[in-house]
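What follows is one chain in structure tokens, specifically the form predicted on its own.
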Amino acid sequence: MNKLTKAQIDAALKLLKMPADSKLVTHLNACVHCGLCGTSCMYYTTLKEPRYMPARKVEMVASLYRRYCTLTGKIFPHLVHARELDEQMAEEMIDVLFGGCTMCGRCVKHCSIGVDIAYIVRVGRQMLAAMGLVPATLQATVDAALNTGNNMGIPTEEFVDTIQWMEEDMQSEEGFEKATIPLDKEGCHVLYTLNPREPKFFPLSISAMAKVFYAAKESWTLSSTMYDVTNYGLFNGNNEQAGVIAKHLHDEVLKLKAETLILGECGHGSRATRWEGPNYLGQAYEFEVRTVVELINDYIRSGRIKLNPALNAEKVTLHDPCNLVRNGGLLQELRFAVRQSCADFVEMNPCGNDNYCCGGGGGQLAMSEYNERRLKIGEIKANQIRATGAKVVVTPCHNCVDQLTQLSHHYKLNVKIKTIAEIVADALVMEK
């Protein structure tokens, strides 16, 4: 690493020098070093290295706060274990805060004091972003979204061709001859969004949701340019870049005069858009924002779509995406959709708010340099799945889909990974 400049250090420390009653200061000073968070963390439990203990991640940021923001730390840094922000410290922060944490929030639930450890990790990432030290692989994903409108840099022509091909393929199926996948249609009730991994690798997810929309007789559209539900600005620590990405969807809703923005099956995308988006933009949305799972459940409850769970006869289990359940409150919503669609549903242990992260969150899937570590910590999730005896794992998040697919291959689980839209579409009973 090149020697840090004064300008870099000052930019990072600016994030620590907040009012004394700020959330950051409160949580940095609240940790009592009890260690209860250790067993909640996939990294510490799997790798057995003290540096991965959540409390150590808090201490890493807190030691900098003490060094530069407290009188004792400025005069007698060794007395209060205050550390300098130098090249060694920056390298440790990159490896632990980016490469050793998915910011899943499980440790927060297990903290005896309630320290928001994931928030502190994100502040640490913000400091690194201010110094220009985001891992290049993660930053490249953000740059693609900034420059092209989607995180995989898919050209518009390629995307439109994929949608048209999926529409033709869907129309060849009995009962869906008149179903469409509309693009750039103005004045619809729903503007639907996708994870770019869908048109690139999982196009059947798109046609599955199109079938659900068709069965519900919904007025909906996709945008041909700004359809990306993801926002890796939530992970790289650059709020300004996160705001630009959030504005893409905001402006597209207004441009197409849609009534509701429906967030596709992406945990962090739902959080970044629905809850963090107004903070990034500095304003409330002028339209309704909801997840697609909630919309599907509305269709089921109101009778707009009819399902036959017997059409999904294999044993099914559910993986709870951290940002939809533990950090998003959709625990029962996910289970309602799955139970209405499947004949044989079994829970993982633990599940729900205490569920383990799949290991792919926090930007880990984008950072190839940590692939070996990511698959290693994923063994916990692989063992959870194997213990259920399920043949199908359902999860409403394409980052989770990708990670679980890799885990199934790596640990020879031999399970199918499906989204909620896919399993609901498989259970659809179409009117004659």
Contents of the next structure:
Amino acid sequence: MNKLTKAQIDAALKLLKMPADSKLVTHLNACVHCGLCGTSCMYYTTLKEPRYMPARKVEMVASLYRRYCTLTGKIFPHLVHARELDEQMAEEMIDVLFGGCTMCGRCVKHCSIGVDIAYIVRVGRQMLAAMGLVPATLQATVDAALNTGNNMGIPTEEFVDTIQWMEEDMQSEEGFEKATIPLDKEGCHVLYTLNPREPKFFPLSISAMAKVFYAAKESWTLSSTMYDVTNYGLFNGNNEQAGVIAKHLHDEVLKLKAETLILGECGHGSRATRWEGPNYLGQAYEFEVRTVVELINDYIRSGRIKLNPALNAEKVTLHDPCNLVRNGGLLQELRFAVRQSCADFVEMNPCGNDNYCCGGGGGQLAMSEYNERRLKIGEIKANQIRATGAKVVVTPCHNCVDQLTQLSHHYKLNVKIKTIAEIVADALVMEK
Amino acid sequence: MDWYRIVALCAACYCVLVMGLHFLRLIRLGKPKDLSRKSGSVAKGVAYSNTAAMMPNQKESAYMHLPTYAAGIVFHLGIFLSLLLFILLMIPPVEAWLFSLEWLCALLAACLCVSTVCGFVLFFKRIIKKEMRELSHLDDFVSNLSTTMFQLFTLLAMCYLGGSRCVSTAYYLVCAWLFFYLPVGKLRHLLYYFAARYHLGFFYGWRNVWPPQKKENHE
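Please could you give me the other form, the form predicted together with the partner chain, since above is the form predicted on its own?
Full complex below, order starting with the chain above.
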């Protein structure tokens, strides 16, 4: 690593010296190094290396805070373990805060004090971003979204072709002859968004949701340009870039005069748009923002769609995406949709707010240099799935779908991975 | 007033002052300004964060580490008891009344004996276990030892303070050291612990994660 310049260090430390509120100062002063958080972290549990202990991750940022922002740290750095921000420290931070944490927040709930460890990890990532030290692989994903409007850099022409192909394919199915996938239609109730992995690798999940919209007689549209629900600015720690990406969707809703922005099945994208987006933008949304799972549940509860759980007869389990459940409050919403759609549902253990991350969160799927680690920490999830005996794993997050698919292959689980839209579409009962 | 009592009193005042400044800074910085549309209740989240969320069955840090968790709870109860006794002993009429009740002093000493042992257990665990040793730095050891000695000397005070000048001097000097050191290192979590619970309750309450949602009737 090149020697850090004063400008880089100052930019990073500014984040610690000028906190926006009392949250940062609180969590940087609260850890007591009890070490009891270790067992709640999938990295520490599977890799068994002390550097992955959540308290050590907090300590990285806190030691810098003490060194530069506290009197004791300035006078007696050895007493309180106050560290200099130098090249060695930056390298350790990159390895552990980017490559050794999915920011799933499981350790937060189980921390004996209540330190928001995931939040501190993101502050550490913000510091690295301020120094221009985001791993190139992750930054490339963000750059693609900034430059093309979607994180995979899919050209509009290719996207439109895929949508038209999916529409024709769907219309060949019985009961869906008149179903459409509208593009850039103004004045709709719903502007629906996608994870770019859908048009690229999982186009059937688009037609699955189109079927649900058709069955519910919804007024909806996709944008042909700004449809990407993901926001890797949440993971690279650059709030400015996260704000630009959030603005893509914000402006598209206004442009197409849609009433509601519906977030496709993407955990971090939903979080980054629903919860963090207004803060990145510095303004509240002028329209309603909801996840697609909540919308589907509205259809079920109001009778706009009818489901026959017997059409999904195989044993199904649910993987709770961290950003939708532990960090998004959709614990029961996910269960409602899944239970209404399948005949044989079994929970993982643990599940819900205690569920383990799949290992693909935090931008891990974008950082290929940590692939080996990512698959190793997924062992916990693989064992959880195997223990349920389920043949189908449902999860409303395309990053989770990706990671779970790789885990199924790597650990020979032999399970199908589906989104909620897919399992709901499979259970749809169409009126003749 | 004896000089060592004055020293302890001054240290306590300094401690309250500095911690008060920390508290004022938190107030000045204010709570998070979240522009997203709230889904749950911050008040309920904060209440849950400080009550049910702290129950041992809710935390792996508790139910997967019961001996350490229990030792930590007893240790902290001992600290708060010692702090209470320090305040009482600084008031001469209360001090005289307290030492007139031998059975109460014996009971308090017994409680402090248990909490002191817990303090030493946690201290030696930090030294002996490799992952704890690697996680710890000087401040952790000084903080742990200071609070354990505080309890040990409160225990001794309960046994001997009425008649021993030597114990009195040592007790008040240990108290003075603790109060002097408290705002310096991690013992500051005396304040930041409560702030952390607030922020956690705010975060999860806003997003309707806490209190946990009741199961919907799916039938």
